[in-house]
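Just one chain is shown here, as structure tokens, and it is the form predicted on its own.
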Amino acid sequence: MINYIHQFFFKVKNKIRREKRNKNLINIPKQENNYIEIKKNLVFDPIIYTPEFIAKEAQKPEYNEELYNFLDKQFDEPYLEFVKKYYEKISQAHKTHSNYIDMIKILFVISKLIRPKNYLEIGVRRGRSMSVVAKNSPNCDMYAFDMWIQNYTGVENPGPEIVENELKKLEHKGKIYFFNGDSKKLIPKFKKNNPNIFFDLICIDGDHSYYGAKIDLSNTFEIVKIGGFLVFDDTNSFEHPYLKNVWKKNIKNRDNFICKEFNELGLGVSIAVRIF
């Protein structure tokens, strides 16, 4: 009897997968570098980078010193000098791999291998990540949230201004989109206005409050496109060991995702690829 339960359930939430999987197959664009497209008798999701294969792609140690070169160029920040410091040290102490995994790096490394023709970002400051995927897909169009809160972590903030100037240096020539105020209340419009837009990468570094992370994560993870990567950082961090539990309960709990954390050295980063 009990085995006839468990049959039984397991059909009903097989079907129940099953049919949200072809509808969504049939309904969400697809990341054209990171899905292979096969029409009929799909067997399983033919995702081509995994979050594994970002993972030991991030860990070849010429990423070290070629961000360590990008920072140093691109950006005048107090508090990049310790993070430049910190790129320049294990570049030369970690010979054959590298274990440190920050945002920045996957970052660089999933727009590198995917070639993003659109990225949303919330927290975007003064353009260091989205100038990160500009380098890599010049073409890219950006969708960049922000509040542009002054003096922000003790660190100037002028707004898009910056960011713009930043995405200039690199001949970024792609579309760039500012939306000013409360990601909360704006992505929320933004999708009711734009039913059919969808991400090949989004990137979330905004509210570090519980209930601001929980919300930002459910109003995206919808529009990340088959195949198309989600970003979350500071999973490591002291100051909010709770985003540990929002990535968890929001993100990895899915059964649409595929997940991987890096929470061994820095403030730590969260990303996942939609299967479907």
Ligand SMILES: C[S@@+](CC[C@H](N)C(=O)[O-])C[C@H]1O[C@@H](n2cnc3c(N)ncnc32)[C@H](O)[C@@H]1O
Contents of the next structure:
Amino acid sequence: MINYIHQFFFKVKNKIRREKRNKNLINIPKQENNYIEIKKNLVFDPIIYTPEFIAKEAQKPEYNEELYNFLDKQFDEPYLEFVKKYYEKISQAHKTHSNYIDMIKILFVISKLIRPKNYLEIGVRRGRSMSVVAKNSPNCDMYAFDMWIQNYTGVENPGPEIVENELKKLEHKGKIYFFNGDSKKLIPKFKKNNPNIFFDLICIDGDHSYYGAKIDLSNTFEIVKIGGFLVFDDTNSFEHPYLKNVWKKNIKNRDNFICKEFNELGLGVSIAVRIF
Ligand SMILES: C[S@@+](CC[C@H](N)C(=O)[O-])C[C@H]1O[C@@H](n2cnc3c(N)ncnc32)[C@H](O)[C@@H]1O
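Coords for the form predicted together with the ligand, given the form predicted on its own:
Once more the chain from above appears, this time first in line as the rest of the complex follows.
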């Protein structure tokens, strides 16, 4: 009897899942460098780069030096001094592999592999993370959401002009669309006005309150392309310890995403790839 109930339960569950998967495979665009288009008889989801693959790639020690040089050349802010120093030191110490993985490194690796055509970022500030994506994918269209809170982390946060200048330095050729204001209001409005836009890569690094981050996450995971990535910053932050749970409760349990968290060193970052 128990066996029968068990089988019946999974039959119904799988039917619902299969229907959702088929519907999404028809309606949701695919990330062109991270999905193999095989139309018939899908045995499994044909994703190329999973979070585990990204994790292994990000362990290559040469990224420490590359990112140290990039941050040093591109950005001059007092609060970055610590990060630069850390990168400089570990580029000497982590010789065969490195377990220091932060938002910058993960965006660098993902954008290098999937070459996004479009990127949505919540929390742009002075364009540091956006520049990493622009460096690897100069034709990528940028969708930049920020309310430009003054003196964020003790540094001037003047708005779009400085971000445009940073991207210009990298000879970025894609478009940049700015959405100035509270992402909790602007993202739903954007989705209503652009129901057909889905993203290769989305990064959430804006409102760091429990509810703000939760709303940003729930507003954006549906507009990731199949094979596209979602990056969520600060999941190991001393200042925002609850962000780890926001990630765990709102994305990890979804059957159409594969997730991975990097919370051993640094401020932590978590990533997910959409499989259907
Ligand atoms: C941590 S900083 C972003 C850092 C940036 N990603 C980088 O790599 O340098 C957070 C940014 O989010 C913005 N922000 C905070 N709350 C927001 C909200 N509710 N809506 C939009 N932007 C917000 C702040 O103005 C700030 O520029």
